[in-house]
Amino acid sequence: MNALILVDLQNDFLPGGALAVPRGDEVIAAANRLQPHFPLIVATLDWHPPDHGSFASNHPGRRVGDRVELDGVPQVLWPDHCVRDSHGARLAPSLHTLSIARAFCKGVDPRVDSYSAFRDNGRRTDTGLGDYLRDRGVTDLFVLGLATEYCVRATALDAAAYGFATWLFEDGCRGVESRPGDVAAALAEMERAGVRRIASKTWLSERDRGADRSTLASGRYLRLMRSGRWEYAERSNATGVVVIVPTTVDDAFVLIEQYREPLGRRCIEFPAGLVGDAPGDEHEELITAVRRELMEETGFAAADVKLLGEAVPSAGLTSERVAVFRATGLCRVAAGGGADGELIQVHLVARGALREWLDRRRAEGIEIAMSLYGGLWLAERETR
């Protein structure tokens, strides 16, 4: 399994911060762009006490940039930065943080600094990150952050030493470069240790092309795919799916009922269908599919069709995305019933009676499609 490590994307390392990395803010866009594509994301935080030994202010007569020995370990002296609980120690406000599973704090011991996310510079105290990743089945680590020749370098080297296949998103890193050549030397050292460098856009484009996917089986309508440990289905004959929430002028919902073979019973749904599934219609517009499916299944034409939103119906089962539309100004011009022997039954149910009607049908052993509940929620939100 892949995991993404966001190294020290904190205010003090951004322009205007106490220890600003030149153009450090430029890595945030890459971090945000990559996050949706990883099953596990962790962040690291410099989290120093005010009396930390790496601060030049705690060494009378010394200046920022001086090199000293801290508890037997060589140490560069820095300005006070990322003091725990301070504004400078917080993650950048433009960084997406809701998907971060856990943040690992480092540099918490005033006697020794900690560049690596895995352990301190004296290699005496472990942060627990290695065990955390192994316990979750991580095999490949992808690293980005600040600064290239310090905390990013140390984290990537330790990741490789801990046995993880390690990748560096080079465009997601920026360096201090206090001495010319420092960044280049750090990149070369990481490469010698087996860390592979890659651009985020290249990695994303390879994912989009399905470089790690294979087809297990393929039929007229579906393909069964494998990607790593995942197996899932995707459409082989359509470019999309639409769900339609139709309402009549007297505020009744138009529902359909049909037998569904995977369930072995009948199911209540909103009208829905595939986009671009007919030969020659591969470039069919969503609106065109909405009007076509509504007419085929219910016999209604709509004066107005509006997109309510898009969602994924079963993220662990299929790559499919569903577009939900509202159809109003209905006029019945045909019998409906579907195509190719679908034998669809059409129901008009008043809004006020819908909950009781669905409860009664469920008690009769009829299934209710989740897309119906989702469509109702989107429609109600749109009318508030």
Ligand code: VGL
Contents of the next structure:
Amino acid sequence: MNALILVDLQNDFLPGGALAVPRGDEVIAAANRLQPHFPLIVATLDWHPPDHGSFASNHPGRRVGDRVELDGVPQVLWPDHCVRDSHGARLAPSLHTLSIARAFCKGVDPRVDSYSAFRDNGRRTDTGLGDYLRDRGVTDLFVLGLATEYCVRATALDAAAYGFATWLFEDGCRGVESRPGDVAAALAEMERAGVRRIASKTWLSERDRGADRSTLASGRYLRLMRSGRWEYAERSNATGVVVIVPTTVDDAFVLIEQYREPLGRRCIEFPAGLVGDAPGDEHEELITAVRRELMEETGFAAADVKLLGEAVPSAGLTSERVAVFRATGLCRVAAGGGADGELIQVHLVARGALREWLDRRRAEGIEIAMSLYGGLWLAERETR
Ligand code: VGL
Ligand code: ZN
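Having seen the form predicted on its own, could you now give me the structure of the form predicted in complex with the named molecule?
What follows is the entire complex, opening with the chain shown before.
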């Protein structure tokens, strides 16, 4: 589930405020435009007591911009700002607030500042935001607000560290830029931490494209879908797809060969199959499907099965995603060959001979599945 977090959209950070962020007011429109598209919206409030240790006024002889230590944590000194319950601490008057589910206050302890909405700069006290989002099923957190290189940066980095897929609406942020390059450095750091930068316009238009999705045709196993000018296929009878990379104890790959109707030819593939496609078995687990398919198609039981990764086989043709598993410790316990007359042929090909073997089969007019090439790479990466 998606959630939107509006960081410190408070009067003091807007032009005319005590700690004004240049052009900070420009992000309010983006915040208002995005809100209707999120099922959960939270706000953060910089919410300081008057004696807060981040205020230069509380350090006699010091000036705004000086660097000090607060309780062992480095601290830049700021003008007095966002004093709790003051006008400067209120949310921007033009911000739509009806849909904000909850506001999280930070910087409430005079002894430590808090740029992140999740925890203070000394990482001692947690605001409860992480649990709040997790309890509501949030997986993806979208961040915007003020200021890019302080509270937005710290909040986005923590969001990623807390395990959320984290997105930054770049046009929904403005920075202080007290030293030239601060904002660019913060953006690069967030990106390195896995935060994905996106423009609100791009995100909104990609959403719109999904909104006029319709079904053109429905078969027993597939649906032909349309979304805008795009057409693609969706499965109607499975909850997932698994591809299995099986290797024997003497390091041979187990491959299958079968006639594939859409191609009108035989195709070499790794064993694979649908998950949850048997009636009454819709809740089948991936790992169960791996063992079942491997047995049905090849007759091998595996001592060890491990997820290698997830990937999409044909992003323009289908919404399908596949989970790729490694299967090792193989023991042949049945004939294999597939269910319902699939006439699957099983091949054991030694690792060192695989490249040449595949090229030879290809030259004979046999197709090779892309998932075979992809599975090999994932398995190889795992063993290195
Ligand atoms: C912030 C400096 C001090 C912010 C808060 O919201 O980015 N910056 N307090
Ligand atoms: Zn502050």
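Predicted model only: the values in this text are computed from it and were never measured. Residue numbers count along the first chain shown, from 1. The term rigid core refers to the most C-alpha atoms you can superpose between the two forms while keeping them within 1.5 Å.
Core-superposed comparison between the two forms: the Cα of Tyr150 travels less than 2 Å. With the core superposed, Glu310 shows a C-alpha displacement of at least 2 Å between the two forms.
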